[in-house]
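Next up is one chain by itself, shown in structure tokens, the form predicted on its own.
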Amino acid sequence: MPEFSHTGNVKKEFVRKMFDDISPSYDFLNHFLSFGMDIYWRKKFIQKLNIKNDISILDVACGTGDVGFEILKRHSVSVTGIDLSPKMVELAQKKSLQKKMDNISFIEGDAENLPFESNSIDCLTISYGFRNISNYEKALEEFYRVLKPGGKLGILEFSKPTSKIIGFIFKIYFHHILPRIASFFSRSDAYRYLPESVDFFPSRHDICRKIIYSGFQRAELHDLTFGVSTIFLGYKDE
């Protein structure tokens, strides 16, 4: 039996409160618990997006803004980050001031009800946040709605490793070691939720099917590090 709810408003409110609570240690724990791999995965994700200059990018579930900041190091674009957690948004805004980065802003909002006009965004990204959404289908319909014709969707998310050996090591670390280490720095249930949320996340091919069913012309996936993380791309018809 799962310890946490993985659908509906109960999940949404838990996720909002959880990320508010862990926000002060979020960046440190991301880098520390992944041995810095989260930085590598985000860079590979951004490379796969094949971003052109002078476009608009919406980074959903932006957290403290790392994807947006990384994009702006390499591309002349405008980025808007949106997150359900007001404290994450506050931290992202502080980081943008410290980095003195223009062309980036952050707002509080819900991935399932985006406050943007239809056909207004060139590229939509979501990095390790799709798994935390309470209704995948509703969110994907919103992503499709706000993207312009010819727009691109990029999802970076944890997956179940393709290698049995890596999968075994990953499971031991994710379920038993990571939550214990994290509990010294943050609320303990947040890092018990993480491995369970990966266990209950749909398969790679199910995610691709959901992308297609929400209206996208085609979907593709690219595994990273033996499938520990996966990049999903969706393309809106022109």
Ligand SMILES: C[S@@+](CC[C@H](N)C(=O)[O-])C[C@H]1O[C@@H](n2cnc3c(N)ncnc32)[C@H](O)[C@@H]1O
Given for the second form:
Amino acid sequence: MPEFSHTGNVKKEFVRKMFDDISPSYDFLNHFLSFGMDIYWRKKFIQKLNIKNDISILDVACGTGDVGFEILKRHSVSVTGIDLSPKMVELAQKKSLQKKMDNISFIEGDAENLPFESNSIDCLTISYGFRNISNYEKALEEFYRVLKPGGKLGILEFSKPTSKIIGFIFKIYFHHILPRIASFFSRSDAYRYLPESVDFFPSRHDICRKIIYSGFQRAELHDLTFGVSTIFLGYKDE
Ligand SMILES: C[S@@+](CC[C@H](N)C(=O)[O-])C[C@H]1O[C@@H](n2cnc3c(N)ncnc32)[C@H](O)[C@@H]1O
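Let me have the form predicted together with this ligand next, following on from the form predicted on its own.
Every component of the complex follows; first up is the chain already shown.
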């Protein structure tokens, strides 16, 4: 019996409030509980996107902005981050001021109803945010709508590990150790929601199918670290 709701408006409101509440410790816990792997996975994700200079990037579910900051270290592009949680957006804005980074801005908004014109974005990224969305199909249709012809979608998300041994270790860590450690620093149910949301997330092949059904002409997946995380790419034809 699941503890949390994994679809609909109940999920959306829960997710918004949860990320508002955990925002102060979000970055620290991410790096600490993943042993820094989150930084490595985001770097690999950005490499796979094969970003060209002078393009527009929309980072959906941007959280505290790390994907955008990492992209701007390497590429001369303009980045807009959008997130459901006002507190996460506030933190991202503070970080961009501290880092003195131009070409990046952050706004509050919903992945399922993006405040952008159709065919206006070159590349849309979403890192560890897709699983938290209430209606995957609606969001994917929005991603397809706002991307220009020739545009690219990149999703980075937790997956079920492809190795049985790693899967077993990951399950013990994710379900039993991580929530206990996190509860010392943050809202304890947030780190029970995390493993449950990964369990309820569709399989990697279902995600590829959803990408295609939403209009993209081609979808690819690339597993990282025994499939603990997966990069999904969607291509909108010229
Ligand atoms: C695990 S965090 C990921 C943040 C960041 N992308 C990263 O890589 O660290 C998930 C983020 O998704 C956001 N989110 C969840 N549902 C959303 C939605 N429907 N629209 C926009 N953002 C959403 C949450 O507010 C949260 O900041």
